[in-house]
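Presented as structure tokens, the chain that follows is alone, the form predicted alone.
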Amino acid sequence: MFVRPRLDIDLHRILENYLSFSKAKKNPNTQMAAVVKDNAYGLGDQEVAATLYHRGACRVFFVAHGFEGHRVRAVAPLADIYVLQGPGEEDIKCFAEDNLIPVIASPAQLAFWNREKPNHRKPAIQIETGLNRLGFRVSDIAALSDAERNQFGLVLSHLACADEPNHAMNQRQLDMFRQLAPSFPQAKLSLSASDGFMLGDDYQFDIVRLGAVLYGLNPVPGFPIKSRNVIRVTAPVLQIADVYPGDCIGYGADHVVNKSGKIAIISIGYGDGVFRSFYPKGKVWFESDRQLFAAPMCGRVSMDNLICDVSQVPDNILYHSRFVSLINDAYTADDFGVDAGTIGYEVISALGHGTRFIRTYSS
């Protein structure tokens, strides 16, 4: 009898994804960085960073906050670690102790960094090219002195629509990046994350920030290189029950049974990161001898459980299955995201932060 869900993370596949995209770069001088923010999308920043650093020779990492950089520094002693949200008072010690590189996104952050000066690393600067999120605007850049412009070691921006290769915004942002980047003559350049890399050579520059593709996501369907799934999410079958016409299932009595059948109650819910929007399109999978049998959701996702219709699952499999899978090689986080009305990024992050999973790593 098992009652807790499992999250199995394949570090070797994360390494394979990193290496396969690294081999695809056209410019041998382009560095492939690993984005391990948000605890490596919830999958374990130290485990992922250590694998890529020691086995993949990755020497550039991006995190969101200084304390995340502190964790990565422990396993990547000689890497360049960039902090995307920049420096703040709460984490400024991390920049000093762990030799972190801030990404400066506003004149106020630049003033704070120059006042504190916790280390002698050249900071990076983020420039706004069309996403209208963090970054120096054109007027901010124009107001910088030559000395201020020369203090930066990296210029980066972020694409808004790179997952849509034909979107006009991609070329617009590329043109603006090329227009603004020469304002920082001593800096390397980074425009693209995973999906931007797939737009072609023009978008790759000096550093590419690989994130989604490391973790088994494929933001641009049809790209010649496919990221391999890196996680397996399974949950115990707690109970199988008969249902009859007119029976209501789950909170709100949303699901009404129209013919006799069977349901299974599964030990996983929104407390583990399964979105309530996974109902009604979602499904779980019973497996036997590499065969998959879908069991569609019936009834709302609750905090600890979800309920699925198992009427079409063969009895010899149904009654011998201790676990079902929610994410597997055939039904990935991207697929889960489609059925939940979101994207694979959010799926991995939500599940990865579930504290009740029994977590295992394979390498």
Contents of the next structure:
Number of protein chains: 2
Amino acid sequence: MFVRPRLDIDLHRILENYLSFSKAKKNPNTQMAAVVKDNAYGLGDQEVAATLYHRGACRVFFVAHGFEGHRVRAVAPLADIYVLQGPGEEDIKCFAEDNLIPVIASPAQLAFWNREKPNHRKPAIQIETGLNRLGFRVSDIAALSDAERNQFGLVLSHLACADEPNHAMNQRQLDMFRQLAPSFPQAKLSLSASDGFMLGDDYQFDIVRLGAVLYGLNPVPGFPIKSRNVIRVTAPVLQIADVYPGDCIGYGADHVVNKSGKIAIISIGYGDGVFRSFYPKGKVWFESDRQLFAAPMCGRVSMDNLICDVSQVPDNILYHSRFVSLINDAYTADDFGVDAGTIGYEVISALGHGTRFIRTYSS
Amino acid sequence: MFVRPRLDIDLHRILENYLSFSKAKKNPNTQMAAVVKDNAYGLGDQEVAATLYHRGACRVFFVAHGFEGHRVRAVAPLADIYVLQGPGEEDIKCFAEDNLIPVIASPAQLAFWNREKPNHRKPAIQIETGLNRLGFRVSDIAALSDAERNQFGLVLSHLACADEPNHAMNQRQLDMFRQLAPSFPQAKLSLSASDGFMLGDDYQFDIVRLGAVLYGLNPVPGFPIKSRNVIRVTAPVLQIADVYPGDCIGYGADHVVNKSGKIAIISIGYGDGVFRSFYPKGKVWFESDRQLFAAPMCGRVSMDNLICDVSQVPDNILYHSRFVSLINDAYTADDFGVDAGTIGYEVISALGHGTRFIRTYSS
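The structure above corresponds to the form predicted alone; please provide the structure of the form predicted together with another copy of the chain.
Then the entire complex follows, led off by the chain already shown.
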């Protein structure tokens, strides 16, 4: 009798993903960085960073916040750790103590950094090339003095549509990046995250920021190298019950049974990061000897539970299964995302923030 | 210069909500329980339970898991703590150490409980009356011996459609609950959570399980007592930039600008629990002297950021705002939920699991 869901994280697979994508780089001098912000998309920043640092020789990490950099520094003593949101009053101390490199995104941030000057690292600058998110605009760059331009050690930008290889925006951003980068003669260049890397050699420059593909996501489906799934999410079967035509299932009596069958109540819900939007298209999986049996969602996701239709699961499997899987090698976070109307990134992040999982790491 | 989002939780408001709904009960002997499962919907189970226990004289709490009961026991030494999912191998120890009361939902769970017998509390039984989720079915109840029926101290069921007062399911579940409850002659009765409480005196019985209304949610809009919002979610304005016709904003170049204007980049994203589905209908708020100015989302929500249109925010407000609010007293989790295509419960739970917030409690 079990009641808690489980999240098993495969650090070895994360390492393999890092290494297999790293091998595909064009220029041997291109550094393959690991993006471990947001607690490594919820999967454990220190566990992931330590694995890639010690076993993958990864020496460049990206986080979003200074306090995240502080956590990564503890396991990656000699790495370059870039902080994508730049410094704030809440985390400026970390820059001093942990020798973090800020990614400066605006003139105001540059002024703040130069006033505080918590360490002697050359900061990075983020420039805006079409995403219209964080970054120096063309006019901001034009207003910089030579001394200011020379202080940067890295120029970074971010692609808006790299998961759509044929989108015209990609070439446009590449052109603009190439045009603006020479304003910073001392700086290395970084344009691409996982999906940008897949756009081709031109997009790789000095540093590639691998995030999604470390964590089993495949933002560009056709790419010859596949990122392998790195998590298993499983949850206990609490109860199996019969249902009859006319029965209503779940909140709002939303799902109405039209044929006698069976349901299972599973111990995981939106409190654990299973989006309510996972109903009605989602399914969970009964497993046996590598065979998977789908149990489609029936009824809205509750905070602690979900309900699935197990009428098609053979009895010998059904009544011997103590767990179902929600994410497995055959039904990944990307697949889950499609069924929930979102993307794998958000799926991993939401599940990764769940606090009721029994969490294990294999390495 | 700030970069971290903030989550301010008003324990005094939670207490006020508890007290104002408690006052509305029909029978002075009805106990008003507090539902603090899932870390009090993400807002802090120990903080909430301690407040209600010490300042609200609340003596009955509901959690989902044994380990959650363990956390609540630490701050509520003499309370009755019910565990909605019943006992599991992972948390059975807590039942012994913390004198928790299981809610038994199936014959298999009853057998497990009676075999383990970790304490001498009379367990509760959950019976199924129409939600088709956890609980003893009619046939399961029929199969119980008299001794088994007499061992229960509470009969509990849960309504499927209580947030729709005119839904026929409510009366049907009430009738069935009344019909089945006498099978358990020693037991108190509990049918309703917050929304069921609002259906009227008939639904109140011995224990009402207040959850949603503690946390500022109003699942039944027309009810005369209002639950007051209990959280403020704010996030730093990282940058303000001009945009021009034809500019694309955010991932997928999804949002295209048709009129010159201004955008702001805000330091909060789906990594912090702001659903991607918050775009395109959502908005964030610039605040000044109790005036609120809406800044509609423009562009998809990123993991660490969102982008909003600030063209309609007066310059004297815009350029002096270091933060925007995402949830405030005028735009609550319920409102946020509508704009994100979900319900306030899921909004609070997702934000409440965010680990990058600077979190404060006021009491």
